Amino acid sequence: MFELKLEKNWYDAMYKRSSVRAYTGAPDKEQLDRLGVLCRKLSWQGITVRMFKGPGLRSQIKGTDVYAVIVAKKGTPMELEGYMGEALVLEATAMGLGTCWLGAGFHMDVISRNVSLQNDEEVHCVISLGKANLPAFAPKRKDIVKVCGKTEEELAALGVWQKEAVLAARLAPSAINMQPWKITADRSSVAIEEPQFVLYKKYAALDRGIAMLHAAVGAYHAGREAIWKKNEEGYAMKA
């Protein structure tokens, strides 16, 4: 579980990514031939990506109609769902393109028809692209203390892939930038909790599965291939 390729370029794209609702226009075919081979890769442990051109997006998204499914088979922990969508969306940045996950921003009953849902299925994201209107900008994250309770260099001091695997997840976008994870870090690993108190917490898991694909990707770039697996408290992660 949540065993997938990283890629170098998401580590920059990790640091241009933020939320776009307003584009100029709809990926070219280059760039949607692109996705739709990741897409393709990442359809796999009841995860199924698909691409589609057309109408399902609501109004406040604005001068695209091509968007992302995450199809899930029911049980499927919504982390995984947040992991394999957020490697499109890092992909799609590093292409210069623009984002934006959706909790209720499309219609329900255009994105079943478009999928052909079926009853062991559900659909509880998607994701729009296209070229974005404006620049990119680094949204307001949360202190690292009060992320993990550590500053930057009582992290480094546990490992350089300990601080970077952080320092990513930190960066992870999540419902009205909630950042609902309880992040620790110690010599051996980075894990991320299942916070008491959440406000959004429909979309919890799935924004937890989007930090812990962040914070593989950082610790990649340290040179760390982790593997996160499932404990009492949540995820942890072991390079």
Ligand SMILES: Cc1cc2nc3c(=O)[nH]c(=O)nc-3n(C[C@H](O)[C@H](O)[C@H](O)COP(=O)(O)O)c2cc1C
The other form holds:
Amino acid sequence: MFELKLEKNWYDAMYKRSSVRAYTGAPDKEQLDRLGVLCRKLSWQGITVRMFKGPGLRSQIKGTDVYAVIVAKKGTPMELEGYMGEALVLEATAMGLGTCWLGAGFHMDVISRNVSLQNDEEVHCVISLGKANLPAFAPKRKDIVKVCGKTEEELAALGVWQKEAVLAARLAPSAINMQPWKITADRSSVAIEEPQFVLYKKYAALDRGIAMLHAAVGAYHAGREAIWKKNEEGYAMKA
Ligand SMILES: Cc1cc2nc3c(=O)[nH]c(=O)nc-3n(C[C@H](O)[C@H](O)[C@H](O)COP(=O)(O)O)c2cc1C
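The form predicted in complex with the named molecule, contrasted with the form predicted on its own above:
What follows is the whole complex; the chain from before opens it.
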């Protein structure tokens, strides 16, 4: 699980993305075709990612009517929704597009009809996609020591891939920017787990999956390939 061919340009995308809610237009045809190819690659292990153009997004999203729906078979770990969805976000960012994860910003009845949602399937989030009307800005994140108990220098002393993985995971987007993860790093692994107190649990596992994809892309940038294993509180990566 969580096997995915990572792309080198997702690394820069992680460092330059921020959510976009106002767009100057939908992606053009060539961009849609490329994203469609990626959606097929992301659709496995219980997840299907499908692109739509038309009604479905709430009015908080302006200037585009293109979105991706993450459909999950019931029982699929929610982390996988975050992992595959964020791959689409990073690829779109690398293509120069803006995106926004949406847990509430869509009309569920329209989406259910569009995807012909079956009884054994669920949709928790969609992702809007389009041409951003403003450049990305650096969003606020918790201090690195608060997130993982180590400074950047202490992480670097463990290894380059651990440092890259933790710094990248810290930047991951999350619902209401809650960043509901506890990261631990040692000489052989990086774990992304649920902290003791999570104020908003609804998307915590999906958020964790997004942070896991970031960590994997960070480690890949340092020349390592992540292998994830479930533990009691989340997932740990060896690379
Ligand atoms: C699972 C999830 C659900 C989200 N739902 C919404 C939403 O319904 N409406 C919205 O405007 N933003 C939504 N967001 C975007 C977050 O508010 C945003 O990612 C976070 O504030 C961090 O900012 P950044 O994405 O610019 O880095 C969601 C993000 C995630 C990961």
